[in-house]
Amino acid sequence: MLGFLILLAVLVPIFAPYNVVQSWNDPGAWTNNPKLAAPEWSEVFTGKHLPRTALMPYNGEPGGFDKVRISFNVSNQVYTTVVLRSSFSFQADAFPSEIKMFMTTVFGNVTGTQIKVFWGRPDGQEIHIFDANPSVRAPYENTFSLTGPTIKDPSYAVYNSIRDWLILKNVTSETEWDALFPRIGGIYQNPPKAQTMLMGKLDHSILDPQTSEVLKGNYSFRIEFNGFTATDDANARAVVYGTVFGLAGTDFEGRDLLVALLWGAPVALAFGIAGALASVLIQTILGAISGWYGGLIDEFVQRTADFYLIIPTLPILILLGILYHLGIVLILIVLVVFGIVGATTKVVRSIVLQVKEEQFIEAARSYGASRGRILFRYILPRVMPYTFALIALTVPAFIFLEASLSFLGLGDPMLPTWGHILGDAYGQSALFASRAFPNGMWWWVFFPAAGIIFTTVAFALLGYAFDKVLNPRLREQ
């Protein structure tokens, strides 16, 4: 088990570089991730084939928007026109979780820029479902939702489309979708699923999620951008997004949770090994040098000891968190200040009072060695094995440390950690059945927790082996 904790950290960092962790609290960077999703595999338990992100990119990217553009002239004042193709093939068992374009557009001070979106689908049905105005100009992205509701997004648009559409060929009636769907101030108090209408075949039980159901083949966008000025332009790409991902799921950022739990390794061995062997050999030599000198020594470590043991660690820290916002460095060398002396130092010290009166001691004393090379070359590597196993077993202290504080909110927020991945699912309630998720988001809260028992145990299982070795009771059985 520890042997493939190291070998995950000293790969790690080879196959997910740590720009990869830089990004993990750039929303920008995970864009194309479906928010909330399982792990791909874990659609054998539902024996439906779950849908995939599809991704449709910008013009000139492989597989991107097929683009025409054209400028013209009419009573000199000069208009632009492009049109934005793509399409994707549909072949899940259940619709996607949302649907989302993203245009980048030029266009100059004239106002009336415009965007018509068209939506076409496998049974040979368009749907012209919004028209929209661009916002901001590139190199920064207008986003429009498909599947909302946001009040900044074209999706009540979408709704009214869609209405008009299905009253169009007698799916529904104007009576029927008020009632099922009702709206006040032009604002819907209970939205439709968007995407079961725009990818649902075309009956009556379109109109209820429960029943509808998907219309498998290919769909497309058709984008029309109407400009003013001879260098208007504008592209675009699409994301439907699927309700699977990955090996590990993703969160309710969309970020992927594989690139933290596998980051997560390291960072947790590195943390809970350079704290446990810093406190351990600290309290190690500052016990044998209590133990070894006795005197005021003796007493100045033991009562520093006993100070240091009743310590509330953990609240200082949290206060620390709260006023500092620490990085992980400096937490853990706060922990290793608050450890400097504590239950190692009493151990090794009643260690050293047995070893000190040996006869190999006495020996050493006899040709005149001094009290310093004995404390060093004689009495310190014979307490060394018991400080072995002591590491070890401190090392699941350490890692619980820091996932306590991230479960927090007060580790280090740069680091995609164990704990963090925790406190993030506790906050979003992932442990609770929802409509949505009547398991739960188990996935967010299960690989995390695994990882830092896993850890855990394997430290303990070395601590325990050491045990055996060292303790001739545990040797003889």
Second form
Amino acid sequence: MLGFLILLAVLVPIFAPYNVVQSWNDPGAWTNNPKLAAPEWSEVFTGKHLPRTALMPYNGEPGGFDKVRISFNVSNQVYTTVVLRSSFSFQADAFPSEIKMFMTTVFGNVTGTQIKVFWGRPDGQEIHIFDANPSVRAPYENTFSLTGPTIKDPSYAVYNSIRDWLILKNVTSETEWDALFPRIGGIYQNPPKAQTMLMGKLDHSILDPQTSEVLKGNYSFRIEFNGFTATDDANARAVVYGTVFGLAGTDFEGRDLLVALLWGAPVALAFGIAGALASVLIQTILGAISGWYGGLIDEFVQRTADFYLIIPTLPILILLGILYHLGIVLILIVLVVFGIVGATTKVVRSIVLQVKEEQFIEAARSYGASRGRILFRYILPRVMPYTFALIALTVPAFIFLEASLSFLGLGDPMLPTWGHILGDAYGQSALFASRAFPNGMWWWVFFPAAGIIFTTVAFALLGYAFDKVLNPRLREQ
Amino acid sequence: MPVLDIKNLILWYRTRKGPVHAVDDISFALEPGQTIALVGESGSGKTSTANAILRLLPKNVLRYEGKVVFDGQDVMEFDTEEFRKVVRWRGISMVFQGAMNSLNPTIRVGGQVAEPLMVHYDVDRDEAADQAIEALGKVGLSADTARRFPFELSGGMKQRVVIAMALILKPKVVILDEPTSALDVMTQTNIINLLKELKNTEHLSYIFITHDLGLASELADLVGIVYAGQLVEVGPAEGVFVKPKHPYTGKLLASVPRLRSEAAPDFIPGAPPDLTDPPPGCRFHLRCPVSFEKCGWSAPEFIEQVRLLQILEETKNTVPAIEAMTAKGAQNLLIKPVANGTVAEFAQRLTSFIAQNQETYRFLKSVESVQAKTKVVEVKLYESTPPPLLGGDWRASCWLLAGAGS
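For comparison with the form predicted alone, please write out the form predicted in complex with its partner chain.
Full complex below, order starting with the chain above.
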């Protein structure tokens, strides 16, 4: 188990370089991923072929949009028209979670620059989904959602276009539509699910997302851009988001959880091992000094240990986390500072009190070895075996502590740790069943929790193994 | 000139019961190449003497006095650092009791033997390792022993390692504190032969601490008999072992079982005295078969012995009936008789009892006078001081030797 973890920790930076982690908190870096998608392999439980994400990149990139640009002059007025086209094959048994379109546009200082978007279906239908005006110039992207209701107008335009199209095709009537999707003050109270209508079989069942059947085949985008200067231009890309992604799914920002899960291992290992090593070694040395030198030093160390033992570390860390927003290194330092003396100091002291009465210590004194030499060459090597077991058993405590802090939102905000993911999941109610996720977002909770358990169990087993090797009474045979 | 001359060495420990007189005025001198065997019962202060010489003191030291002249210098005057640098291991080294525990279990034998070198001289590792192998060779161990850990060695090998460790700095005096006590007889003989050989090749002086008189006679030139923190007899081995002067030495020798002898080994009655409160006079008088007037019985001891007589089968009917006894100072005690007859009659009976029994119960010899008072009988005991250690090369501390009158 430990070997696997260490291998993982070594291989992770190769699989997902650190800059992936750096972009963890940048929502722009994850726009091509579906949000809240389950792992791809989870479709074996549903028995359906679930949609993957289809990307249609910009014109100029391989597999990108086709583009035609015409610029002409009529009575001193320049007109520029750009037509962009792309299509994709959709063969899944379920509807995509979202369809989005992104455009970079160059336009003059003239209002009225217009974008027309058409949606072509395998059954030959073409819906004029919406018209819109670009709001930002290149290199920034204008984002249009073809499905979800957003505060911006295009989404409502989508609903209206669909309604008009369905009425035209005699699938529904205006009264039925209004009854199904009532509006109060122009706002849909129970908005239609656009992708089930854009991609459903054209009959009455299309109105209900539960009954709507997926129409498989080739769908296409057609985008017309009309500008009024000679330099006007436009480019577009589109994403049809699936409902499953990768090996570990995604979170609410569309972030690939696999990255965070894998990076959680080295972070947890480094944090746990560094913390346990530092605090247990310092405690061991202080305990040995306390037992070996005795007297006032002993008294001082032991009383300090008593004091430290009654200080509640977690509340202090929470307080510090709220006040200062600690990074992971600072959290580690605080933990070690609050752990320089403690239970291990007391255990080691009592072992040293036994060892120091042994004859080889007296022999060492008699041939003139200094107190320091005896401490480091004679006493500490005798204590070390216990210390190794203690280190192994302390690592899980540190991993848990880091996870707890991250869970509470007080960990390092920049690093995707297991606790951090769990905290996000908890914040987004991942474990509550909803209409969209009847089993909850189990992948969001299960994998990081499994990671923590796997690691702590690995170290606990290592600790017991040490114990077995070092404690003759537990030795088998 | 003696290589080690110890004069009036005193080491008392502080305990809750009072001061323990572990080493109480011990003196002896050791010439180069000589071996002195310190022989005595457990708890008699042999190891404390060794510790006092090497200044290996526990925390509860109460008194630590005397002169330890090593190589012409009084090392008791040295401060801790000077003592550590000059005396410990460079001048006087020690082989501890129980070699199995004297080795650090976490260091390889080679490193262990080289430890004193690395502590005292700034030798680099390789040279220290070479010297360690050389020292191991001297005690008859092969070079590959150096790479082993102590737990891989047998008892005899461990003992040899400890001896190698004691010799590595080429000291003049080696203290051997029961070097063979945990070994079987064959290994004991091997080790003793090794020690004899090393003594000649390395020109060593030994202080050989043991309770085994046989081993002591093998190795020793001088013998010092230790009893209750004091040397009661010190002299040449051939003399002390053949014709001991002190009664304790005699009893000790008689307690050794002999191979072709019908006589059962003798024993010494009683137990060694409590060193927190050593007996006055000669410390052996309580157990001595030949004690007499001068040996230093005190009133409390006398009372205790009389109480013993009152319950002993042989004497309980003949002891005059006593109601109470109280000590009045160290030499006087008052005895209140049971009220039948006069006090004078009781004094009469007591005197005659003493006269009849003083050869069997020798403490009765210490009675100087019995005086009848109005209600009680006052018994006066002889006064006494500890016997001096008298004699030239062969000294013993016993009033029998000092002469009754002096």
